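Have a look below at one chain only, the form predicted on its own, in structure tokens format.
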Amino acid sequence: MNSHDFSYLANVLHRRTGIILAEKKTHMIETRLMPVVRRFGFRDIASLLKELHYGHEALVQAVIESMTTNDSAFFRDRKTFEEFRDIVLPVLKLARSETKQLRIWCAACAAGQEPYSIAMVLDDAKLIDAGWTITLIATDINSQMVARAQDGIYSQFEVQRGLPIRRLVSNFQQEGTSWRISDHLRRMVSFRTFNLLDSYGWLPDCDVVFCRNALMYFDLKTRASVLDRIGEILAPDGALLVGPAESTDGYALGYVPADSAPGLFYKSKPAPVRRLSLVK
């Protein structure tokens, strides 16, 4: 891939997605881009690049999906998680108790790993049992990903990655080499193909909303927007969950970090809550 059509696919990407591409990576790109050549019957690489001019939409969201980075994995920085079941929601019980309503958006979900493990973790939590009512929206920009996160259904390796043997056992169904999620866990979530850059408009007011691991692969202009939109609807007493590489100091205003659990943010201070021993 010569400088020009790098040039041009990056500016491609990063005007419809946000995403900035290290010219170094060109490798990689082209390993990406390559699936896609294929796809559509192209010589190779640069007559793909040459037709992206015309603005062929399904070409377009071709290339754009071939370039997201869908890994995760079910608890993925377990910490996370604990804050959210530890901190998070027992603030939220306590302020919703009344309503009995919860709405939380996981943005950037990829293959559903990340929403299905925040279905175990409110599944365990009993708040369905006890009345309360759960919004739970799962997006993402890669079409394929939304697809194969309303099947549920995961290979051998992706549920050993970070999925206890009793999660396992409890929340999934083999079928042959893989494994299937549970009915009730996979009504819990509602997905859609969603991109960051778009109309949030759509969106209820959330009261938790988990954005980890895709802001870092945008600019500080960028990040900011994202930031600015996610706290247009979230709530006063929202929390916002980033990754651990991630933070919105320097680029965002109006988050609050919270105390002793990086990654974790209020739209406002809430009220101190005890912070639940740990459970195994």
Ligand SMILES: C[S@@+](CC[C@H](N)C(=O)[O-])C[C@H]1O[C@@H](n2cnc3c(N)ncnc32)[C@H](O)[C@@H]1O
Given for the second form:
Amino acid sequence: MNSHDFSYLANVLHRRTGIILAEKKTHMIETRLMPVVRRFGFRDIASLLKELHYGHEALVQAVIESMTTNDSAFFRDRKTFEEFRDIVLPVLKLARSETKQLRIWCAACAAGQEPYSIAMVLDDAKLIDAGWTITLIATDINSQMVARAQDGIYSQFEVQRGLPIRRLVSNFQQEGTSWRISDHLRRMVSFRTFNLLDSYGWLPDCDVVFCRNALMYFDLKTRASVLDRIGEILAPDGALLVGPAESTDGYALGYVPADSAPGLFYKSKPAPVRRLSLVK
Amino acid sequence: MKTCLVVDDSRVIRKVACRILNELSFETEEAENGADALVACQRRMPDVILLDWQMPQMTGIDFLKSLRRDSKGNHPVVLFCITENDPAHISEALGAGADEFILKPFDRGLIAAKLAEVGLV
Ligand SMILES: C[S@@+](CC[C@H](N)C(=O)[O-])C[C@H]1O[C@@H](n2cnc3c(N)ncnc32)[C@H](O)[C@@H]1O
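Now show the form predicted in complex with this ligand, given that the preceding structure was the form predicted on its own.
Now the full complex is given, and it begins with the chain already shown.
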């Protein structure tokens, strides 16, 4: 791929998703584009990129999806889930004891491991039995990932990491060499394809937002604007959970970090001075 | 240094497992069947046992049953290595006192992840 093609692709991707492509990753980019080349019947990457100029939506979407990194795991960064279970949930259970309503958004759900991990924690807490209404929305820009998440079928390799065996046997059914998430957990989650750069108008006000390991692919300005907009739909006492690598200062601008709980933030008034100095 | 007993009838698998465990700063010992493993445990109880299912002489499950009968509580941690995730096998092994499972073939990442899950690294 020549540098002209690279810049064009990087530009399309950044404009549509906020994701920054590094030129030194050309080899990886080409490997990821090849399935799209074949699927759409192009001769090579160059002719695909030429066609991309015409902006056919299906092609643009396929190229964007091929550029996303979708790795995930059940209970990835286990500490985050402990914080959710031990710090966030107990407080919200008290604060929402009147309405008994909880709304959670998992904003970059990949193949569903994260929302199903959240569902398992909620299931353990027996909230639904106690009459709570739980809305658990899971979204990702990658429609193929969302479809996989909806199916809820995982390989042996995927269930091996992060899932204790007792959870595996109690929350999944084996189907040949794969494992399918239990129906009652699957029904707890509503999936939808959604780009974090699009309008959040359809989302309800949320009590908890998980936005983990996605912001780190974005440029600083996009991170700040996504976090701003998450702040707009987050309840005043709501919590935001980001990845541990994302919990350093400068990421969760305008949020207050929870004491000694890496990756957990509470909503607060944005601090404009600090924010401006950090955004390029 | 934490110690790990690797129980497997395949010499190659024992070597591979020991190398990975050494890299993870475990001191290792080997046994090629359940009976030898029991002897090794009497000599010195390890912190964790990586246990194969199918072995001549004494199978993994029989070894586990007598280990748990003889030793107190849940010590040592037992990671069962299996080639297929048969729920019936799994519940039998859980009943006998297994802590976690590792599906073969394993690699360093998987062993490290499972050891982390049981709180050993
Ligand atoms: C590395 S995965 C992280 C998955 C999961 N949150 C976790 O922590 O394991 C990053 C996900 O972010 C998604 N993503 C990237 N850019 C996005 C955007 N602009 N809008 C929505 N999702 C996006 C990707 O499709 C990918 O599935």
